[in-house]
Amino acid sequence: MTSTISLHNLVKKFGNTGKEVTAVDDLNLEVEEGTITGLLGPNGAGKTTTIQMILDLITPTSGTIKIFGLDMKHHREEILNKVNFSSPYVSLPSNLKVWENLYTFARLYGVADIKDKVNELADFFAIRDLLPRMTATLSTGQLTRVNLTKALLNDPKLLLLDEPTSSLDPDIADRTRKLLLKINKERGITMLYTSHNMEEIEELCDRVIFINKGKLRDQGTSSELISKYGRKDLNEVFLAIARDEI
């Protein structure tokens, strides 16, 4: 299959030199087109740093980045026309309505038709009656639904989706998931997801990429990770390469 992400012996390092921290060590990994993949360790295994070069918010110390088969550095408009984010803990303005919120996006995406583009959206999301809402009186279910909606307004071939049901609700997270996997079989969209939820990576992920301390430790499907090491669940291997126990 083609690769959406190709990660070649990627180095993020921060602070002066003789004090560096390495956030991310030589990772190497492949996303693979119109899949859902999830990208899981923990706390300070180097995902967020991961995401934000791939979205190219911060540069890699070293290694190389390619999206589309196309080099970050040398095409970076190209690739992020066709990119998009979502994530609970960046805050859209608050003293905007949700409207006015997503219609600003779309111009920032250059979006053609705005108004046609946030009504299919925001019925798709079913946050149509949220639109004349103020952005500060959404519940933390309501705003996911928004940042998600705001996330599909260019039509993304790549979906960067950063624990987006955290903080939500068994049912809203339920049906997040639930739209999450109808985005990616009607539009074929890729997803690289993280959680920390692995009964959320088992039933959404067609792959999982284990990575701790900056480093790839493995990848391959739920079950054959679970059979590779075995352990119960997913749950039970990424406590044992959380905690170096394999």
Second form
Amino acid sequence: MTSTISLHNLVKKFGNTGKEVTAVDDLNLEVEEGTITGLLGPNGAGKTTTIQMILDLITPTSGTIKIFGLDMKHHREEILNKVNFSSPYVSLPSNLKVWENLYTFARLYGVADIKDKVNELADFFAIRDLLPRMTATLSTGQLTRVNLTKALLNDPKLLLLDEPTSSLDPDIADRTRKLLLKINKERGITMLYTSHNMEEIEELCDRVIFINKGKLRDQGTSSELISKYGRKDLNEVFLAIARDEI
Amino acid sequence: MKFYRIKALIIRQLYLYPRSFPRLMDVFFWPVLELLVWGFLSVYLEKLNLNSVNIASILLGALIFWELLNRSQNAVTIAFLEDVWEKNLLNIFVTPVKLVEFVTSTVFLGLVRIITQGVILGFIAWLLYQFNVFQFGLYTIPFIISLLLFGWILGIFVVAIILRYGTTAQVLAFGIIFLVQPFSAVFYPVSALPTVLQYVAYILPSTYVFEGMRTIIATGTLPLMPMVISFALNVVYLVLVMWFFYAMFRVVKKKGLLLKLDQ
Ligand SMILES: Nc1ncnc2c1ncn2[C@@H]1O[C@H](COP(=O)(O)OP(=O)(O)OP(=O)(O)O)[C@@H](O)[C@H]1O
Ligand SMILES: [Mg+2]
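Please could you give me the other form, the form predicted in complex with the partner chain, since above is the form predicted alone?
What follows is the entire complex, opening with the chain shown before.
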């Protein structure tokens, strides 16, 4: 198996020397091609910071990041053309219509047949009727699906999802997970996924990586970790790791 | 640089105009109002017949060129702020868009806005006050280009500051131009300034345009040197401001502010 993401001795310190916060502390991890990997940890563990470093939105203090075996410095355009990102904390412009937003991002990625691509994905996420609406008028669940549509416009090989289901009702969250599983299976898209919902992680992720205070705590499949620590479910494992019990 | 990405960023902004009244006001209404006020003032001054100098021409010329500089800076800054207000910066920068493409798109948008405004203001000034922008002949073109350039430079500077210091620095977006105004000798000659401030005036590319404009009205000719200096200054500042912008962006990525800026 080849690694889609590999992080090597990754460190991120914020703030000035003396009173600095170490958000990511010597992190080494691999995300294998075609898998859905859960990046777990309590609030402030360093998940978002890690994802933003992978996307080249935050510069690491030290360490290396390889995506598709390439480094961002020399292959930024090549990498970002095949990566996408979605999170409820980053919205699409609310003052544009849904199709205008999608067309814009399709153009930014140099998609060849924009109309076909948008329609295909709109059908997939059942948002065809939302295309002429103003983005501002969408509900959170609708917005999530539009965001995911945006995230697939460039046929990414790697999708980074930061708490994509955090503000969804159980029904829409469930549908979203099914859609994510479907695109993972059908399109072989590698995903790095963060969530605080352990049930969802068990359902969705092939592997999970636990971090706390920026450090890697453990990794493996959900069932491996559950049996390794003799807990009832992944939630219990999470609590134990978050409370430094294991 | 990829042209299709610049185009994408431009089209996106153009979607906004037809449906946004405040945006259209910003492009058309305020500049026209301002022109009317100053236009009628100059007509009045003309009537007073203070002396032989063509006051109306001086004021109207100054005003139109000033608006050009002001609007050019504003357009760049506003185009960028749209993304900040809409929390869209992160989405933009996870695409392969390069900084220089991003800047180019805002500058181009500024250009489109300016050309539209310039045509309208020029037309109204001619219609109401028989003021011909092209009375300065071919000099009008270097005047316009120099002011546009300086406007972009100021605009990019403000954008870099907002990136770095967040939306609280927005006041700068609308204020910086008024820091430049007193020193640019817009409505009065440089000689009216105290000596110390005259030095400040001469490091601004815009000063040479406004001085030049008055020279033409007074003498009918324009020495070449001031315009050369104006352009040379612009080139120096453009290099500096791009360097500054990249430096600020590096700081922003180091401090992880791209996400915070949106909030
Ligand atoms: N731009 C920043 N400047 C300073 N400190 C930051 C910045 N971004 C994050 N941090 C700090 O780094 C640490 C990790 O934050 P991060 O957002 O990566 O956590 P997280 O795992 O995503 O948490 P959550 O589950 O709450 O989303 C926290 O202590 C946070 O306060
Ligand atoms: Mg987070």
